[in-house]
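The chain below stands alone and is given as structure tokens, in the form predicted alone.
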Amino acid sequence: MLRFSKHETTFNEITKNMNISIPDRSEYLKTLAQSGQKIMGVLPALYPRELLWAFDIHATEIWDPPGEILHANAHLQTTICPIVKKSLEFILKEPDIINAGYLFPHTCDSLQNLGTQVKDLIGVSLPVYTFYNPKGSFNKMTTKYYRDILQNYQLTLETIYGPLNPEKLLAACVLSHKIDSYLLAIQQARMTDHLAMNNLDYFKLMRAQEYLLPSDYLSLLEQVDILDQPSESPRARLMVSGILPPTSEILRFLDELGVGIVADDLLAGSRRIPKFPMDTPVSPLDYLTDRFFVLPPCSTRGGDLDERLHHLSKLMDASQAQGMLFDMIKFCEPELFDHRLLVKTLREKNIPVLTLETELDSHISGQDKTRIEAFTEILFEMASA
């Protein structure tokens, strides 16, 4: 169960109150691989993780692996987003930790094309899988389609690993349900100042699910303290939207300024968590299908833009966020399609908006730092009004 603390915490104390130990990603995965664990590299973002778990395959997600881009540019256009470039660079190095293959969900055209290149043109020594999520409006046909691709992917894995044990799939779905329940509670606590955690530590916790075994991640979530009384509010309240959280340097800077990111619309964050609590799984296929269709609206799923605007408004109201930060990855087409109208609509509602463009560099430029300071001054003025 989530632990509840009875003391109140000031905002300055919040920035020092992360007592949870999160394993280093590289060392953790190396240890797993050396123990004989099957590990599949999964590209962003939506995929049936529970199916992999049921086959005793650990999914480690590849979003923004560290390191310079040295060889990937020879295979890609210059106008490809850095997530694709960094992912290919990682794959070309043939890392020892990946031993069960790579999975490419149909998140965007660039990632779909990368999957084709890796499988058919560049070639790797490991199996390459694809998973084509439905796009656009959702109805009975798209629901049936999603069930079909789930079953097809299961059959593909069975040709390599043998028949799936239905009880293991149900257990994987139950574990997934528990993780979702904790994440929903933690997000709600974040929005209402009941979470003693600064920006940097919060997103470290959220992103740890990208590489930890699900049982280890659940254990981590169980250590999170939720206050039974709200702590002192940050000087200003901000919501962030995009693919990945802002860089560690930006998160530290916001912490120093006293700005709390109290809600998010991130593909690597809340967009992968159901909008509301789901019933405990009984039928795995029903659960996996239902879960996909109760995820928040997202640019990569081709959803209705009005629905996304409504969802963002609800999050901003629930968290009392005073402004929106769009952290845009350069050349990210799905996000760019939605961005202009989202900004226009928010500004029409007199909501301050700041857009930053990133190439996944850890460094924050002096110009961006100045823009963030000017933006937060607006939020401070709103908070004191």
Contents of the next structure:
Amino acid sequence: MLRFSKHETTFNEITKNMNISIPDRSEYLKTLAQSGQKIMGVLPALYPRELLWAFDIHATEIWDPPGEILHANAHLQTTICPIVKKSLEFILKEPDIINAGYLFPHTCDSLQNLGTQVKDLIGVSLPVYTFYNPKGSFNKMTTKYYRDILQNYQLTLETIYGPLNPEKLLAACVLSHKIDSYLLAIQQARMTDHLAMNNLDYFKLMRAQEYLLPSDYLSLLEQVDILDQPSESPRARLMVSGILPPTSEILRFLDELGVGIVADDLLAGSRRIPKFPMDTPVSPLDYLTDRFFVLPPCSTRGGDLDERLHHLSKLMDASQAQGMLFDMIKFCEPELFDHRLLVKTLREKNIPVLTLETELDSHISGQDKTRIEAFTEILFEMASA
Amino acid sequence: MSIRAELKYKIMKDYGAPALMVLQDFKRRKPRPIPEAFGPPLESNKRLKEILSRHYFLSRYTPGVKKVAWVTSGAPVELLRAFDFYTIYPENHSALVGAKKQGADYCGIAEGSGFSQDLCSYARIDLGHMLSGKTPAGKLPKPDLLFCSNNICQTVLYWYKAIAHELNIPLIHFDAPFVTTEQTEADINYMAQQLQDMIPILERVSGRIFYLNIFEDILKRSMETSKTWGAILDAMKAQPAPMTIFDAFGHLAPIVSLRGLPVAQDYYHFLMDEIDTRVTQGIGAISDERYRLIWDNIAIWYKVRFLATFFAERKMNFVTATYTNAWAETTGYLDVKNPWTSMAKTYGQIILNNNLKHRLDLMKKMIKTYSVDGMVMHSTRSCKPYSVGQFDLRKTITADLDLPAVILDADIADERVWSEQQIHTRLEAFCETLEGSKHG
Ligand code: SF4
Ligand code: SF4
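Since the structure above is the form predicted alone, I would like to see how the form predicted in complex with its partner chain looks, so please show that one next.
So here's everything in the complex, that chain up top.
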């Protein structure tokens, strides 16, 4: 596998305290595609990345590609969330960096339909795959079914790429397991102030897994310095919930204010990492099945609300977060339904809550800035009390 | 079960409900004048109203007699019937609220309590009802059980979860994997197993035992009823068509919410007879049918009368719709000998749980077999699974079949979304194109 250190890519220094750099997404992927790497574009959010890795396919995720939404407007209504629109805009450009097709995991109604719209109506030159994620409360039967889905997906890939090498799949699972272990440790360090990293850099690091080769991502994680002693605590401690981390502008603004995001409940963040460390994989399919079922509760999987509340409360306790920021993507039904109960429950516990609505614009409005400032004032008061 | 409650229920069923019908009849003495553009109204309308009023009326006497379940329109309700649940369909109820132009009011209650305005209006109306107790049906019983399936959308799962949490009652969810190409054996087995695993829970909640023979009878009845509904829709191929799709939106209610019960079966036989007679006698739903249209998506409940009149006055009749067809399309898969797998096939493949290639082919077929001249698509703010993809469906159908089409941006039940000016402009332009295309 390629290591990013060999690429001629732009490196952005992400933290002053650590000597880590993260390659620029588009430069990195361009270099990778030019080197002959098979790259599949994957829409949000849950999919068995390890299976793709075992077929030497790099999964690069498409959440919020930059650029204006122009052509997608001819295909989608105004009331569709910006993630779906931005993803379609990206797909319509038929970018060279994607050469192995697109994968649409079953996440929500909009993405479900977008998958078939792209495949059956719009038509793209590359293959379009789908992957169903079971919904609701899970039991043994769901576990069996999920395993069947994995096997069927493997068979689909085999018809194109030939028989799967079981050793490669095991190696992919081991790699995935290592990445998860590091991420869990980093998250833990973040919650307890053992990580000297600002908000912006932290989420850059988290999101780099969306496009880096797993081996490259792992070596990045290996460089992260987890402190022996806790560093200075932020002026106020915040947890964030939603689909994506807040935009860079908001993260920067929070950094300026001295507010640390110490825990997250993000679909593009901790909801994709097992709740607790798993055993080292021995049997890949068992491992992949187990991994899906030990992911934290998520609105898009339609799980039990009490379980979600319990999980959030545990995270808030462990990180000593004083308040919750809900960063809601406009028109995101799964999140909007749960949101009311989560807010109500937190308020009943006297936990300050701020809800922002985003259409993924890069700028931060004056009104949002004022609301964030007012909210952080409350947190500061709590911290000093 | 309390004897007093049961007695009260029986009295209301035998005497209270008929008395209510007489009262309603009395109130209805002066029917609204029918615009000239329409043919004679269906006799069945009166019967339909009676059935629905009676169903809602009796529901308030169910506590202590029958367990009440709130059910989604695509859920395999036959299983619940085997336990004699009294079923209420929140989607139907929300449509009723919408038709009475009260949607914004109920939505406002839900929004005021923290639910976003961007959520499906059926859900917001229902949540508004749950939080306030308000209903145009007088009074509705609280559910003992919630039963939903994501074969129509994931929305219902989030929505029912919210109710289950608020009311602290059990929720049974039937997970129906989306059909991207075709159902796999694993999908079918998964669904069939879920259905069987529901039995002990339903026994516990209802306090009744499951008997396979009773269930099979219900299944047979359900199949037969859906077939009759399909035959009624088929009869709309006649020229002139014996009813409009706006009529069918109303006559759809029993197949959605009373499926599996004798009352629905009898009702559709009655309607079928009337439709057959109209076809034989050449009686059309509009007085001069010159253009035949297809409707895509759920009705705009608060504008049904307006739209029906607008089109009838232009000699245009809606003769088919993807929406009304949904309760007839897949019932052919039902098989009493294989109840579980056949239900998995029937309920797993309904239009909203199926890919857009399937929808495209189906619409093309309907356009051909119903001799359709034009297409009206309702792009509804509420419903992502029905609306995402419509722009490309329209593009492909227009190009392949050279069919005039228009998209109306509106909502199913929240009348605040309606933009009179924009809709008028679009409709007028569409009618002009349609007239031009047929005569040009
Ligand atoms: S933001 Fe919400 S609606 Fe949009 S793709 Fe993600 S889960 Fe679906
Ligand atoms: S209108 Fe659409 S989103 Fe709303 S309940 Fe019906 S199918 Fe679901």
